[in-house]
Amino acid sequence: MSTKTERLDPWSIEDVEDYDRLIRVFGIERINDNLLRSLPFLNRYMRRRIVFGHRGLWEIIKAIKENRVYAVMSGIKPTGVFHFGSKITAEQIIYFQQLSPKAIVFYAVADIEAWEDNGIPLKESREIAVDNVADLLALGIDYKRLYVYRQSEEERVLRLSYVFARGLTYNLLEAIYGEKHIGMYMSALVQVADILLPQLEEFGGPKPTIVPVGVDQDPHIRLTRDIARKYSREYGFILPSSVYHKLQKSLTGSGKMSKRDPMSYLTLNDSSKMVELKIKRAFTGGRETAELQRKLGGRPEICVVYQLWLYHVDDDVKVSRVFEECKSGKRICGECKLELIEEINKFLEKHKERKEKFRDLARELLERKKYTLESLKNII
């Protein structure tokens, strides 16, 4: 994100360079030690402060301690196979579900946004969504506490978005998102409705809701919290909470990982050969020569390869070793890439095996043949 602008664009492929600045400019609360100590356990994103900020997370912590129902709400556009940036969001959704047996996940297949932003027809996005939900299941979500839906088919979401539209002006939306075509503003309103859906009476009424997203999605959260305030008397909405993770850099080192550039990202369907090709081409923080690197050490803080270690390898000791060996000059980029290729391929091999077992269930969930609203009644 350019330092000249005071706006985040949820649909841009630009990377964010200064997270401290975002905290100052947009009033995001920083994740601190006191907050982390209040959670039952931490995943690697929380431990390593990849999740760096939040809005209202204390409401969720309170619900966990009091054994009350809360919702975990997020969604991903069905524009293609999950890439490793999408994986971060998926694993955060799963983490917040695992924190309490009273947590219910609402997962929106953002097919309206995929159409408006990427031109993906609804019929095409249906099949992509099956693959995406199979990934979510293979990563470990508890499907018995999961409500999956397509935006285009969830009448409650569409109805809410029209209700909320009456209270907004073009000037306000332009101030938040910049100049966009009307369809993009409409898709933003649909996302507001997604976030507030878990609080409708059909789902047990108002409840704390946590939305795990990349920080570039904060404009949607701010708009939703404003609308929740405006309609609190009518619907009883509780302001939704959010947590923000740092964005996964493109493998090229330019911008964030995006489906718009196939060579900029790793996917959960990549073959071992494709993983090898992409990581070998990835941008590093290495020096011009091996000799110079031995002398001066590498720069893991700007290295895409190290970021993959940091974000996607769970072993803290191993990740710490990679960092120290890079900084000291003991580790050379080529060696580091080969070790990472082996690590990523080992994970993907196991993930693909699990995923194939969940394809039928993914389709059943999307077609509302299994674990519908009725099956959640015993929790809500």
Second form
2 protein chains.
Amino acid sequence: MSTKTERLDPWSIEDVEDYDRLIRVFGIERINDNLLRSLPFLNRYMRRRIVFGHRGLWEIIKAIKENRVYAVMSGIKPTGVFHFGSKITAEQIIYFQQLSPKAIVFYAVADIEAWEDNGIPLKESREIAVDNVADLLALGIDYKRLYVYRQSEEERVLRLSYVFARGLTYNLLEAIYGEKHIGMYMSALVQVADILLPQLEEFGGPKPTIVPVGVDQDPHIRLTRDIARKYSREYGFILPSSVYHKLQKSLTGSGKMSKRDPMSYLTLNDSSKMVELKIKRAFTGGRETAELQRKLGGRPEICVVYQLWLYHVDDDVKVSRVFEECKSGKRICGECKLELIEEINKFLEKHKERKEKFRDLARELLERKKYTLESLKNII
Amino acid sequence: MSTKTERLDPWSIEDVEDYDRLIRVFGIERINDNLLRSLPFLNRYMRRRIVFGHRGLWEIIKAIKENRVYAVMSGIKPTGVFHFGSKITAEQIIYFQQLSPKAIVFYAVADIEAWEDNGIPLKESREIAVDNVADLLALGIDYKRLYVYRQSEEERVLRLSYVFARGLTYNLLEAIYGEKHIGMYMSALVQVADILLPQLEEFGGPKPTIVPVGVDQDPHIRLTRDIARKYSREYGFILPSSVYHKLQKSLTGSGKMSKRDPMSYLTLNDSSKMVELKIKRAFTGGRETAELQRKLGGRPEICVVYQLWLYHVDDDVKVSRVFEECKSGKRICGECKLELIEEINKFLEKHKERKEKFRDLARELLERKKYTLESLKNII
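Show the form predicted together with a further copy of the same chain, please, because up to now only the form predicted on its own has appeared in this conversation.
Everything in the complex follows now, all chains and molecules, and the chain you saw is the first one.
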């Protein structure tokens, strides 16, 4: 076994310095053992420290301990099919829902953002949203404790964004988001409203709220916490909490996954053939030759295929075996990819079956024909 | 009679140059005799040229002639009681409603603007709106052809403002409105949405729309026409038309009426004592002494009291008598004020009686309990 393994473990191998910088510069708090021990149980993102940082997570831990209602809030931008990055967020939401029977999930379909940022007309994103929500349901959310909505159809969110807009200067928004068109800034305010929606009177008033998001969403969280503070007297807002997960790398090995390059990410709709193609072409941490790899071992710390194992395969024993075999040179990339393709396709096959059963319910939820605010009243 | 009367007539005496400049610089079209003759009848604002300019008024004239549906759109900012400036707009709306049985009025209570611009919370402006709408009803609008709403509660308007926001730059909005906070720009987009709301499918689709406003509102109209053009392919918008009336001067003689100085304007809620006080203190075009006035005649062209006669007293014979007597030195300001006080108080007394009867209906209309979109269907 290579000596390099001494500085690394299978669960936290990537970009440590980058994430440390986020913690230092933006005041994100680190997820530590104490916090993890205070939670009733951990999912793989938590126990593998893929979730590495938070703001105010203790508010949620207290609510769980005291059996008080709290909200779990996040969403998806309906620009296309559910990819494996959105899957992380969705599974985090489901995790926080499962931590307590008093947890209610708010899931925003960010159709305003899909329009402002990506130019997808509201009509067009309507059908995409149905597909996305069917994925969420198939991933295992308890839909009786779920309030799902399209931003453009949730009058309270739109109204609230206007309330929050007063007094915000262009300079402030430019400092946070860079130079954007007005629609983008308005869309940011809609997200702030999304996050504070669960605390309105109609939803039972102020309550702790946990927002599981990719760390790239932290600017929204900071703006939201500032605005919640500003309006705390009028609305009684409790500052929303957040947990941050690391970002899924592009399959091609460069940068984040990008919707512009479909080969850069897996989706929940991919055919088994497509999964095979994408993973076979994926960037790895393998050496130039099989011989060298046998001698030096692989580099899971830069390997996109290993990241997929780490993020999406639940079996700790199996994943740690992949890691050890890779580092020690026992495992060659070709075999590793075939094994992963099988894992992912097994999961996707089951997922697609479940999803078909949930498609009608997804539509009904979005059309507010079932499990509306009314049906949440017994929890709130 | 002074020779000065040769250049002036009782119906168009003020700020002619200023309004000419608007026509030149911003491309507002002048209201001419041809246009006036094409209208079925004229109200006092039209026949006295208090309405001096327009954009695309011929669209409405055509619709009237061809007995086609058109919309009349305007609104009020619910920051306080209805003043005599809002009364001009309201009476213009009523006029355009009366021109055809196919005219439907859309009246926006601009509570978003009252928040962004004046910091009046939405809750607070709710009651103000009821009072304002009762005034509109008492002024004689046909409430069976009226769709009245609060901006913050009209989901379609809020959504549409987000559609229009995409791609608009800060630079553009700053060029139109000056340097404002983001909420103000968002509020401007809500007004654009207000004006285009009548053309949505739910309201029967594209139709000519006339927006009677004070000339200070022209920037909104220009932005709206630009946006209507931009989205014409998707929504089929017909460019909205507008008519512009001159602005009521401050009673104190300097500048526009300002809500910051209650002595600067009359309201529909003023007591007879208050009307007396305000008019007695009003700035006139009188001379230094009664003797001089008898000799030189008064100056109605700069007189706020004469402007009230001109804008708010319907009887042409009476108003022209006031003008002639003033110019010829027969009429002294004290008498003139007493006579006007009596006129205004006679009107307000009747108005308040009518208004009390309409207060419940105003509330019902705003709460959408009566005469909703459904009841307009037979016209649309």
